Structure formats: C-alpha cells, structure tokens
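A lone chain, given as structure tokens: the form predicted on its own.
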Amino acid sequence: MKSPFLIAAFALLSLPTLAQKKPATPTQKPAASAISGAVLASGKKVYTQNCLTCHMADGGGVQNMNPPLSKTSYVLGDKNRLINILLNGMEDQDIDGESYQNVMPAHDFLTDQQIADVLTYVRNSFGNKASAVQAGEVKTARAAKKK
C-alpha cells in the first residue's frame, strides 16, 4: 500500500503550476521617444573624448570657468540653442545667472550624429532628463550656419 504521503506529493506535482495558468504577457515595446542604450554609449564616448576636461566626468563643471551641465536651462531648454553653442563655440554669456570665464570653442568638426549623441547624453546624464537630439536637427542648424 502506497503511503498517504506520496499520494499526496505526486497529486500535488501532478496539478498546474501557478506560472502556466497566468496569460502570457505580451513583450512591450519601449516607447517612441525611448533612448536606446547605444545612442548613450555613443554620446558617453564623444563626451569623454571632448567634454569631460572642462565639464567633468559628473557634468558639475568648474565654478566661475565652465557652466555645469546639470539642470541648467541651457541643457535642458533650447535643443538648437544647445546645437548651436556645439556648432559655435560661446563665450561672453551668463548660463542662469552665473558668469563663466572659459571660452567654449565650436565643436563643428564633430559629425551630425555625433553632435546629436553626446547632447541626448547630456540632457540625459548628472540628472537631467530631456529628450534626445536627432542628427537631423544638428543638419539643419548646420546649414543655417552656413546661410
């Protein structure tokens, strides 16, 4: 005679499973205005190569000589005011009612994609959150240069 036990155990093994009476959930897709973990990786890289002497490696920048970038209107406000200060250089201009002495030079060798990338990174690193720069906002600004 089989124990009461086994019985048990094997009626218990033998009933479904609480995963395989759930519905499959479909796989959700990320939303349009997501930023993919490339474009970051991407703009993370230009920054490195080009921005993080005078920003530094937290955005925070060096006080009364480099604007910080985080939270500041210039990041997270005007996406072509911002394109441009990359396509122009500044110099001579309060960011939020600080004075930086530093002269930015114009990052115009840098490619549209480039430009594009390390600005979503940007507006989207040390806190903030915007959305992203597409290459063809900097093509455009780039021939408005031009004009």
Given for the second form:
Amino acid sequence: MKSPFLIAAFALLSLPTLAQKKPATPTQKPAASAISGAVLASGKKVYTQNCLTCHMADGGGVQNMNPPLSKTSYVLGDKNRLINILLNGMEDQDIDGESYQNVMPAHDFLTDQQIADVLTYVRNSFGNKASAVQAGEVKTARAAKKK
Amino acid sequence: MKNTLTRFLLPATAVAGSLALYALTPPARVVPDADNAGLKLPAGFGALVAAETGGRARHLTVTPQGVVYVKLSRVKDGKGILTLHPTSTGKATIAGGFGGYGGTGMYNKDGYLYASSDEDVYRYKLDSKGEVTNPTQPEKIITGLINRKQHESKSVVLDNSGNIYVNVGAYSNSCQERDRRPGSLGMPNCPVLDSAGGIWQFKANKLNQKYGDGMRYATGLRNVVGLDWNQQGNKLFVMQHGRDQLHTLFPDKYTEKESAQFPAECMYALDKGDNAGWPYIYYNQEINKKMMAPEYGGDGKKTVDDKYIDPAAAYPAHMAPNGLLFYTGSMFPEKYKNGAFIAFHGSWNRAPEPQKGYFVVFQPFKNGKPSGNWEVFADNFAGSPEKAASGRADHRPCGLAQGPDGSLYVSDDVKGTIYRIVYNKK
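Having seen the form predicted on its own, I'd like the form predicted in complex with its partner chain now, please.
Then the entire complex follows, led off by the chain already shown.
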C-alpha cells in the first residue's frame, strides 16, 4: 500500500516524467503480481553476476560485511534512494542499526533496464514484496545525477 | 636437646610436606559438556561452553591466574571488554567489564593487558590476581591508526623485547582505482600501503605513539586478524586474508570456481622489512606460485618470482583466518607443543560455491617452521555441514587463547560463546 503512495509522492515532488505517467500508476496497484516472469528472470541473471557474491544467493548478506536485502528499509523503501545506491555505490552507512565493512561499488555500468530488472527482482525475492522499478525511473535518476 | 628439636621438627615437616602435596595435587579435572559444546574434536579431547557472553567476542586472552578477558567488536551495556572469572568446574562467570569501545585486539604479557579499538591501542595494569587496576584510566599507547571500515580490526601481539605489533588492514580489496568495481585497474604504486596493508611496530610502554613514532615492520599484507609471536623461532607469524572476487571483477579471466578456489589464505613468517606483495600478487596454493594480480596485468597464469616473500604455509581460499596461537602448554599431547592453532572464521566469498571454514585448524611445527600437513582440529562451530555450506553458521570461531593449565579457549563473534577445549586422556 505504501508504494503507490510513494510513487505518487515522487511524481509530485520531483519527477516530471513520472508525473506524466501518473494516470498509469493505479494499474500497478497489485504491484508484485503485475511483474512478468521475464523481468524477474532477467533481474536474477544480473543479480547472479553482480550481486550474489556479496549479498548471497538467499539475499541474507554477511554479518558485519555485506548487508542483507531481505525486508530492509533500504530495499523496500524509497525506490529513488535504492536506484541511487546502484548508480553511486555506498559505504560507511548503517542499515537498520547494523554497520557493514564492505564497500558497495557503483554499478552505473549496468543499463537502465538491467538496474530496473535487478531491483525489481530484489524487491520481489527473499521474502520481499514491493512494486517494480521501471527503466524510466532509472533513466531519470541517472540524468539527475549528471546535472 | 636433639630429641626435643626432632620432636618439634617432625610434625612441622609433616605439615609442610602435606601442604606441598596439596599444592602438587592437580585441581579437579575440568569436565567437558556432555555434547562437547557441539564441537567435533580428536579422540581424547573434550570441550565445554566456558561462558555465554552474548556479545560479539573477537580476540581473548587468559592471564597466568586464569582470568579471561574478551574483546567485543561492539560495546555491550557500555562495555567493550568483559572480565571472566574461572570456577572449579572449568566454567567461567562474567564478573564485569570495562573499556567503552569496540574493537578486536586483546593480549596480555608481563602484567599488562593490551586492547585495541579500531584506531587506538590501550594498556591496563594487571595486579597479582590478574585483575585490571585502572579500568577507567588505561594508558593510550598508540593512536590515530587508519580506520575506513573495510578491514578495520587492529590485532596486537608483543615480542620479548618490549615491542608491540599492530595490524593495519588495507581499506581496499585490491587497490583498484575504484574499489571492487568490475574491471577497474590497480593504482600504480598503491598509496594504501603508506598507512595500511601491513604490520606496524611500536614500543609497548610509550604513550600516544602515532605512525611516525612507530615503524612499518612488514608491508604488502592485505588484512591480518590472526597473529602471534613464535617463541621457538623468536619471530612474528601472521595470517593474511587473501583478496576477494577474482571472477566478479574479472569475469573473462576467472571462472566462478577459480574465484572460490583462489587465492590461498597465507601464513607468513615476518622479518623486519618484508613485503608479502599485496596488491600486486596473490598466491596460488595448487601450483605454489605467486600470481600477478589481474588489476596489475595478471591473467590467472602469469607468475611473479622475485621481490616478494613466500608464505610459510597456505590454506584454502576465503576461509578468513581470524585467530593464530602457538601452543606452548603441556596439557595437550606432545605433537601439539609449539604448533599453531588457527581459527578460520568461515568464508563468504566462495558463493555460489559452498562456503568453507568455521573451524579451528592445527598446523604442526618443527623448529619454528610449519612441518607437515594441517588438519581440522575443532569442527562444527556452524552447527551442521549444511549451515557451514550456506554460510549461515550458528557460531564462528574468531579468537584463540591458552589458559594457564594448557586449555585452549576459542571465542565466537556471532553469539559470544566462549569455548574451552581440554585434553582428558592420560
């Protein structure tokens, strides 16, 4: 229930491209069920090559080293924040009260579609259920970063 | 006169004799837990849970009086060091704590307790009972060591000449221009090595020493958590955590399997000025060669023969050796004397291959050098082979210490269990 609200909030706040698509968001309401198997399969492929060694096959991460991706505020919360972690990387950041040693490198070498797919996969795996990430959202975030 | 004297002396001698006998009588044998604390051990050995601390127990040390000090990586209830008192059953009670900082290093020698945060090293005075006399006012002996989260632990050990050795881990995986980014190349003349990626030597009794007051004793060591002073060879030995992610970073040069298999976790015997070669090389334990790192032109085949020291021994990749202890006690059978115990914390960087480690290894030594094959000594800290393979271990061995009776103590930084391993067969 949170996600459509967030999307709308974003749209109003800062994303003109999304705002134009706003009428389309209600159709995403049953977010997880609307996600195609092809998107999840593509996301899983990106995950296996780029994410699995640190975040593990079960998304549980490694204590003190690499954060888990299951049911954390970073994964389930603000999509734009999550997209930016992939684009910019992250380090020295506590997550839900735990600290992690390893550096998350920027994954800006992935395409907008790959980032959207892998985030959609992560947001709908490991016990997570959240709305899909669209390539357009990644594109917007990437453009905002360049400014 | 003579008779009176004899009459007086005899009972006195008898009393003294019985007192001496009493002192010589070994204390009641430490009784292992019925399930050996869940550990799998060689025949004749037993284990007990000495204490459940509930903290992230990193390194630990035992004073000659049997007081156990445990360093926590995170402060618990305001305490970063826990004091454990022995009891007659072999279990220990948590008597208190002090030191409001997290960290890893914990060592005692010649009446002082040494402890490290991730930036500083402190020492505390111990009294004749092995108790810390100045828990709130330690001497800060080393300060300002670099801590950039990655490989932040500072481990400490002393030699017999008043020097303390501190590991400063590299804040990088392989000194890439962009750390852990696929394809990113290594920085020329790796700048990390100026202040990290090595072992620094300082004076054990001098206050507020900074980098400039100490000396970079050895370099080219990515990250060392387990280290100990070998008394037989009078030499520093360290365990290096080898680099990660050969496949993820260079998928066209390494398969997933090779990435799980290499590089070796290495034991090094260090002399002043040694260079172990990180980040320029890594060690291939299958062909016993130093390999050029892919960040510096390597392709999985190019070897490097000169310049850098060879390891004293090599172990399977990514098992994370967090504790090293040379056993000098007399409780264990003769073959263990002066050999090395190594606590392998357990891997994460073998995924998607099965994880490995989560055990304590014994490495035989002869005349101060590794001699013969290593063997798993204490296993099943993980709880089951499946939990070890998945990396979801119940416990992970981290620190090692020897008790005054020759017991081997092992700490666990998942649940804070303190294990005590004893030998009972005579």
